[in-house]
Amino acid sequence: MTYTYKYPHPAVTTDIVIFTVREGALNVLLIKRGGDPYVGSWALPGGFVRIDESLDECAKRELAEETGLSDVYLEQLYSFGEPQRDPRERVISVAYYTLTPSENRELKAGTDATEAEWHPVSKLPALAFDHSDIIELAQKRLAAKMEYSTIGLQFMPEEFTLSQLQVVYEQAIGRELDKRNFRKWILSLDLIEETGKKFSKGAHRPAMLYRIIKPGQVEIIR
């Protein structure tokens, strides 16, 4: 049986917000567009959903094609559907977000992206489409989750100092945290332990390195 619909069909895309903490600042991954519209402008990685793939599959594929990143846990953030958000046609975008370490992650632009780079959230360039709105909402959602969860631990390297961990939380939440209270809280969870090694940088006193001992109990973005 053939069906005919009297209503036009909107296109569907996915956009991906990948946060990280670099040099003590919250960064987001952007690509430079290689085609119209907004050719040469910075934007979030993403693209059109194929007829034979799910939203999650599209988000992962576009992220890998445009930035080279794979094996990244993504959580659905929100749907953006203002009628004029895309000059090409009626496009609804389903946005995803996550927080990930940037160490040992090589970026490689591909398909219709000419560059892929980390950008400080506090100094973003002009962005294509409504991507500044998407990033703003993703940052608010991330901050709310970091206030009450241990998700910050899953994005730390194998060994880290408590100061490095606190910086991740402060950057995600957007404000300074009391050092004593933060350390008391994180150590009371019994999820990390001292490695017996110390980290030294510059003239600062060496700091104890920690590692996660119960990875199965560390919360993930949900």
Given for the second form:
There are 2 protein chains.
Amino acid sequence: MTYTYKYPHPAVTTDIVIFTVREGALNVLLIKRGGDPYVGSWALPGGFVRIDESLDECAKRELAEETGLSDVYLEQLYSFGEPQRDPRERVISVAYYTLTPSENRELKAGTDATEAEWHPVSKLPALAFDHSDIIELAQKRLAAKMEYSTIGLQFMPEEFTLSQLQVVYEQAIGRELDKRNFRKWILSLDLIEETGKKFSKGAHRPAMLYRIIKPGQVEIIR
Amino acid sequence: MTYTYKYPHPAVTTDIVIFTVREGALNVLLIKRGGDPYVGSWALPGGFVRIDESLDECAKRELAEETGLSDVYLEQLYSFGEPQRDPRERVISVAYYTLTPSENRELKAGTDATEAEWHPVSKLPALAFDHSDIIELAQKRLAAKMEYSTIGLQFMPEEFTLSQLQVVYEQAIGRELDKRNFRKWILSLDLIEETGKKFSKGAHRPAMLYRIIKPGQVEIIR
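Previous: the form predicted alone; requested now: the form predicted together with another copy of the chain:
Let us now look at the entire complex, which starts with that chain.
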């Protein structure tokens, strides 16, 4: 079966940038490509838009197929359309992104992906296509969103310490924050409360575990 | 000549939302469609991406061809890809937007557009496709950008009064601002200075004309 048009048509894909904070560092979800071009290279999960699905649906489907992740809120980031960005044909990619907790998330590679893994953003492998540009823009957008905003809370597990929360903010914004000012700010919002439980790790003093008071009131990233 | 593919391909367009403030109201630039579908309807300027041009190039070219406007800095807004948004075939549109001064801008309809005109956003005619959704999102993005930001200055003519500047901010943000607070804020930034000249209109007291001290220092919308 072939499809014929009077004018040349580009192909359209979605590519998905999923950030998480793991072991104190900002990570991004990459897949290993199972097919040409760039077979064996690391890349963002993503793929071609089906003729009858919306862009959002395509991003969710490709993410689930290639990494096993579902139920992730994705925000559209930007469309990348330089004419030579794909060696096969003209491909325009609509990029999506989000930040998500990585706990309790089992990764499972599938379809065009032979592996799916978190990689620290600070030491990424060589990536296929212009995917490092896409990650760079996503990181900038994430930093701008987090600054002076409570959206960081939605990326936390059910219980967390203030230090863990601060690490998520620092990693997403890309710079260190003053501990006292950060705690004062986040507690002044009346969005989180003590659980009464403590968390201890290694030689550190046990730290209070917090939870979100009304999860519905925390801003969604948009 | 025809073009054949193994999988169905969407067409890709760019659509461009140009805002301006005219006679104290936010306006958007519309063209009257010269061809099917929606012939004779008002719509955003825009058109199909050529196979060898970037998305940015397409947006600039279509804007110039259909409205005569060039030298406009365009920012990518969002890609609209609902499968049924165009009656002809699957068309994904990458939307761009900006706010620009309308003075000294001569409009000149061309190619697929039989007219090009500014329309107040508060009373738009019925629009082709999902173009009213595109304008609505562009207006939200514009409001978010202007709030607490100096980008409003780049949309002013060479000389302007503080009242004219406040109107631009109020129209873009979509609500009234306190006159004293606005003036205090904008003057505290040391970005504008008095020209020494005054502007008078009708029965109003002549108002001081201001200019930007160092135009290069004013933020570009992004």
